[in-house]
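Below, in structure tokens: the form predicted alone, a single chain.
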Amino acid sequence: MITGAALYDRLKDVKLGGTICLFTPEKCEQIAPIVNEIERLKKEHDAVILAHSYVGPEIIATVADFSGDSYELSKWAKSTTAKTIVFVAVKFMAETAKLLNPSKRVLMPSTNNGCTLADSITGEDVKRLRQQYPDHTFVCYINTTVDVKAQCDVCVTSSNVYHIVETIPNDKIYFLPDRLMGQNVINSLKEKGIEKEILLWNGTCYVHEEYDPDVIQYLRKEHPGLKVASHPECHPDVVAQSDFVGSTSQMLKFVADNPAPAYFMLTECGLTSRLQLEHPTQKFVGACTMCRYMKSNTLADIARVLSSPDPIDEIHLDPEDVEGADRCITRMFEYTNQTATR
């Protein structure tokens, strides 16, 4: 049983994230009973809670059994022995968990589980593209729905996209749906002297595309010695001015391994909140750029789906999509463990 005082002690160092991530002793007193109820329900229903680093810090710091990026959560979903998975993120990630655990119950607590990136393309779009580009290997970012994955050859995440695209033996790639990530991959390959024809779909994450490279220059002047880490969903001009580019898990490691007087993390501000929990003495600067979809996950809804879920809260997959999507995910794990062919 956690008390409000103990919860406040965990969360008091979160200072970047707007009012939604501002924790007072009074707020923590209100949260504590819900946290204790969720812990009871987890045991009662043999449930595990997987939470993306972008969700609220009150979830990461309390009820989450595992937190990380999409690739880490995919691995944990694959290895869990729990009968029920509560996936605190967005729907396409919960679909991946269901693909990897077809016999398990997967619940989604978010009440607004869309994604501007995933919603930019459908499986029917990919079918048409494959007819147009029959010689291309179709690579989809994990931020896609299951019907899109079912039509693609291999899935990638922000932590393995550069390696997998380089490793694929085909020199003709169609990368979807993230145009900015795809351009960053093209630029990275060119720096290595690798020429591949990479065609791009015109999707973006509304959070990451907001970042302006001019902000980096301003903050570097304001904070000498500033370390800047960006996500590969950001604009190439932002990536070019960053000290490090990688997935959220890789950005966490970058901060741990690279001491600096201050850090600027160019990704959804949930990651900065998590870093403030893990590194309370470090200084993090910049404004909060928040994903309305990730932040729609709440402790109250986690408790609700564990105690009395609505039918819409449970993830079900179209059987016609399962085989192709499972193959797409499996190829991701296979390519991740391969050495690049060049």
Given for the second form:
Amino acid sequence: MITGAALYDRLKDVKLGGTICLFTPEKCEQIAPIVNEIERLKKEHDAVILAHSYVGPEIIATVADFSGDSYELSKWAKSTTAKTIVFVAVKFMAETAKLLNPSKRVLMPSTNNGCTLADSITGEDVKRLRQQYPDHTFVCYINTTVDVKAQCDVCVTSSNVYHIVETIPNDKIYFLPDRLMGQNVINSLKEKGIEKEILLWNGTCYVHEEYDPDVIQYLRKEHPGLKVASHPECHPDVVAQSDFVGSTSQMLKFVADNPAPAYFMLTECGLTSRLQLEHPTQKFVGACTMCRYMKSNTLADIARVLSSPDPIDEIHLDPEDVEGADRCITRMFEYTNQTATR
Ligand code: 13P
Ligand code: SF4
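What would the structure be for the form predicted together with ligand 13P, rather than the form predicted alone?
Next comes the full complex, this chain leading.
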């Protein structure tokens, strides 16, 4: 049983704009009973809670058994022995968990589980593109629905996209759906002297496309020694001015490994909250943006899906998509394992 005071001790360093504490002692007293109820329900239903780093710190610091980036969450989903997975993120990630561990019951507490990238393309679009570009290898970002994955050759995440696109033994690639990430990969390959024809779909993440490179310049002047980390969904002009680009978990590691007087994290606000929890003495400057889909996950909805889920809260995959999508994701693991054993 956790008390409100113990919760406050965990959450007190999460500060909006670096000053205003998001969790007062009173708020933590209110949250404690639902946290304890979720812990009870987890035991009753043999459930594990996997949470993306973008969801609220009141979830990450309490009921989450594991939190991380989309690649790490997939690996956890694949290996868990629990009967039920509560996937606290967005729908395409929960679908991936079900694909990787089909005998598990996968529940989704999110009440707004879209994603502007995943919603920008359908499996039918990919079928049409494949007829148009029969010689291209189709690479999809994990931020796609299962019917899109079913039509593609290899899936990637932000933690392995650069390596996989480089390694694929074809110099004709169709990368979808994130045109900014695709352009970042093209630029990185060019820097290495690698020429590939990479065609792009016109999707973007509404959170990351908004970041402005001028703000980086301004903050660098204000905070000498500032370190800037960005996500590959950001505009190439932002990436060009960053000290580091990588997945959300790689950004966490960058902060842990690179001491600096201040950091500017160009990604969803949840990551900075998580860093404040894990590195309370570090300084984080600049603004971040919230993802309305990730932030639709609440403690109340986690308790609700564990105790009395609606049919819509459980992931069911169309059997027609399963084989193709599973092959697409398995190839991603094969490519990343090749690197690990090199
Ligand atoms: P990660 O793979 O880095 O967790 O990113 C997922 C995502 O949705 C970023 O917006
Ligand atoms: Fe999708 Fe962007 Fe939200 Fe990530 S942050 S889930 S890419 S809308």
